[in-house]
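This document starts with one chain, in the form predicted alone, laid out as structure tokens.
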Amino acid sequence: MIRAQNITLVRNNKKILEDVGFDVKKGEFVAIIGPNGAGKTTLVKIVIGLLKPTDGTIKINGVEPEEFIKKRNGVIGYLPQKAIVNWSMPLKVLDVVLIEKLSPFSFFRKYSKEDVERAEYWLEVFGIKNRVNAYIRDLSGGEQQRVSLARCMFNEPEILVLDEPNTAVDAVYNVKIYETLRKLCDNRDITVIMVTHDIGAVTMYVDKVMCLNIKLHCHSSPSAINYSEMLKRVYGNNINIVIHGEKCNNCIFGVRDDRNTH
């Protein structure tokens, strides 16, 4: 589905990315890991067409990202590191999920029944439906992040690109987010690319791990990676890694199987 070949990006005579190449199949869950300044955010912006590489090509189903998006509106969901929502605005949770439905210069719109049902569905998926009528300024950071995930999924994209979606989310909901993303891949054939620093936990759920530090040092299944060697090459020193196995059984949070279409 996604193919990158020889991606290089140079800024001010400095290489941000160098000769990066990879393939991502439809329905795969891929984690991008690496230290700060490794080029992770830059790479995902190239994937979704927000940046152009200096050299190399990126294709989605054989065409450039801009053409892919133009032909099939709404097929890529993107959650950046920095919020695109002003959380101090007098908006409710439902308004944020349906923000594309708001009229310019107006917060007063009567949403369709179908829009509301779809928004509530995705809020439930990410465990935040109980706050649907809350003002966003009253949400915790973790709740805001889960509302943002519901907003990204409202148009039911084929590709979901997340830049550190577990920011401000506690450990329990980190696991629940990973479980939910895994189910989105398995049940809906959505392709998920996620930038994360949570190496230990995420390896339980992803199909592939991309280890990036300007160059791509690995791109393989979690079980095939020599973590000791990878950490030396990518992070520059020997860091111990813990793979988490315990999951929270007391939280209602995950993709329902009783509804496949809207």
Ligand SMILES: Nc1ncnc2c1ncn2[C@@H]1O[C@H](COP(=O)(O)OP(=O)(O)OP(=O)(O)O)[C@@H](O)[C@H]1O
Contents of the next structure:
Amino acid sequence: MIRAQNITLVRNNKKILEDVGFDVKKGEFVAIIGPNGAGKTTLVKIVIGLLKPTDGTIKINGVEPEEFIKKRNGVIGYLPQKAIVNWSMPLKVLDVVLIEKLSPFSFFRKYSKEDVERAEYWLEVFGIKNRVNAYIRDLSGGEQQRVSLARCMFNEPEILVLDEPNTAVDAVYNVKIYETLRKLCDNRDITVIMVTHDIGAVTMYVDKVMCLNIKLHCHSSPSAINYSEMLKRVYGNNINIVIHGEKCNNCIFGVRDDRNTH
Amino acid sequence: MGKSVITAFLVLEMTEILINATLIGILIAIPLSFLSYFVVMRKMTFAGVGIAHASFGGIALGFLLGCESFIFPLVFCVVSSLFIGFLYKKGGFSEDSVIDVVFVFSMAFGIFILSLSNGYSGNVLGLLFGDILSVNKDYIVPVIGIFLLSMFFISYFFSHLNLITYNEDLARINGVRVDLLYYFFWIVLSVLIVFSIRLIGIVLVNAFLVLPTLVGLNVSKNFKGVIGVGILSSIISVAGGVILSYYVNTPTGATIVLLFFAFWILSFIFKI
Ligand SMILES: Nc1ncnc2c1ncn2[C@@H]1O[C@H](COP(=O)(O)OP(=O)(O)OP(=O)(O)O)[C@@H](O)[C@H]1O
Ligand SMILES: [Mg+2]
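Hand over the structure of the form predicted in complex with the ligand; the form predicted alone is what we had up.
Starting with the chain above, the whole complex follows.
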């Protein structure tokens, strides 16, 4: 469904992405991991057409992303990195879930009953329906993320692109989010691309892990990855990995950062 | 007998001026309250200062060329607002300092031009702080047109502008022509600012870009409430300010803004 070939992005003579290529099939759940500044956000923005690569091509169903989004409103659900969303606006949770419903003269109209019900359904899925009339700035960080997930799903997208949906979400709810996303892939054939720093639990739910640090270091199913070697490659050598077994995918592993402790 | 007829005539004329000024003020304040919501939410309020002051250069140039039409300030404001908007978009450096440059340039340019034209006979104080007598009758037709056009733009694109304000990237992937809408927004804003200058004055126009939303935010938590309260408070400030300034003989713009400020203080009390 999504095919990226030789993607390179240069900014200020610096390579932010270099020769990145991958395939994502319909209904697949893919995680992108990598350290801060690895280019994860940049890569997903290229995938949905918000940025143009300096080199290389990106195709969704055989067409450019700009073309693909014209198919219908909300065909791609996108959850931007939390910090760049304006959470201080005087909006209710319901207003945010419906914010991508663009219609002329909406200011003078009420939401339709069907829209409210659909919004409440998705809020229910992400366990936050009880806050439907709360104001977004009064929510906790984790609650805001779950509202965003409901917003992404409101237009029933074919592709879901999530940039760190689990920032500020607690460990228990994290797992619930992964389970929900897994179900969306399996039952509704939605393709999910998720950027995350949670390199532990995520491997239990996804079909593929992409390890990015400017270059794509690996791109395979979680069980086929040699974690200790891969993490060393992506996160650098001065990292100490505590891992239970070399090729385990169902275990939590700790990463101790030795960068500042010489 | 003759004297009282003249008095009656003067009273009639004054009432007409008052009604005209109030009407014009309200017709401009309503769309500005809507735009205020977006401007405050995107933290771009200082841009209004730059745009308003840019008109001074235009007014001065018009005076030099012996043509006191609103075309000159309009062109100056639109060009500088597009320039400021472009710089906001581009980012990478402090926008506020660039707005300062636009602001200082047009004031300096205006004064420079005025001094070339052998002394400006007009009312500089009125220009800066608003003068009800400069709001003449032939203003009303263009202002009604501007009110209708800007209200159409705002209400047609409200959900688009709201989404852009929430997150620009989301608007883009929903097919919104963000850049086009953004520049249209600046054009509408500068047209409204130009037509409010005679009443409110260059220095004080920004009150209408900031205070409606600040008052609204103190009173309501919902965007419709915020905008509604903003509109209401600006209508009352305009009407009250015009009438008060006439009876107390004070600059209209200053009186309106003082009333508006009082509203803001009151709204704080309401909040507590
Ligand atoms: N607009 C920009 N102009 C110049 N450089 C940029 C721009 N946006 C991002 N970069 C650079 O690109 C690199 C990758 O940024 P990106 O945001 O994609 O990283 P990331 O992997 O998402 O990091 P994080 O985990 O912190 O979210 C960084 O070094 C950043 O400085
Ligand atoms: Mg990022």
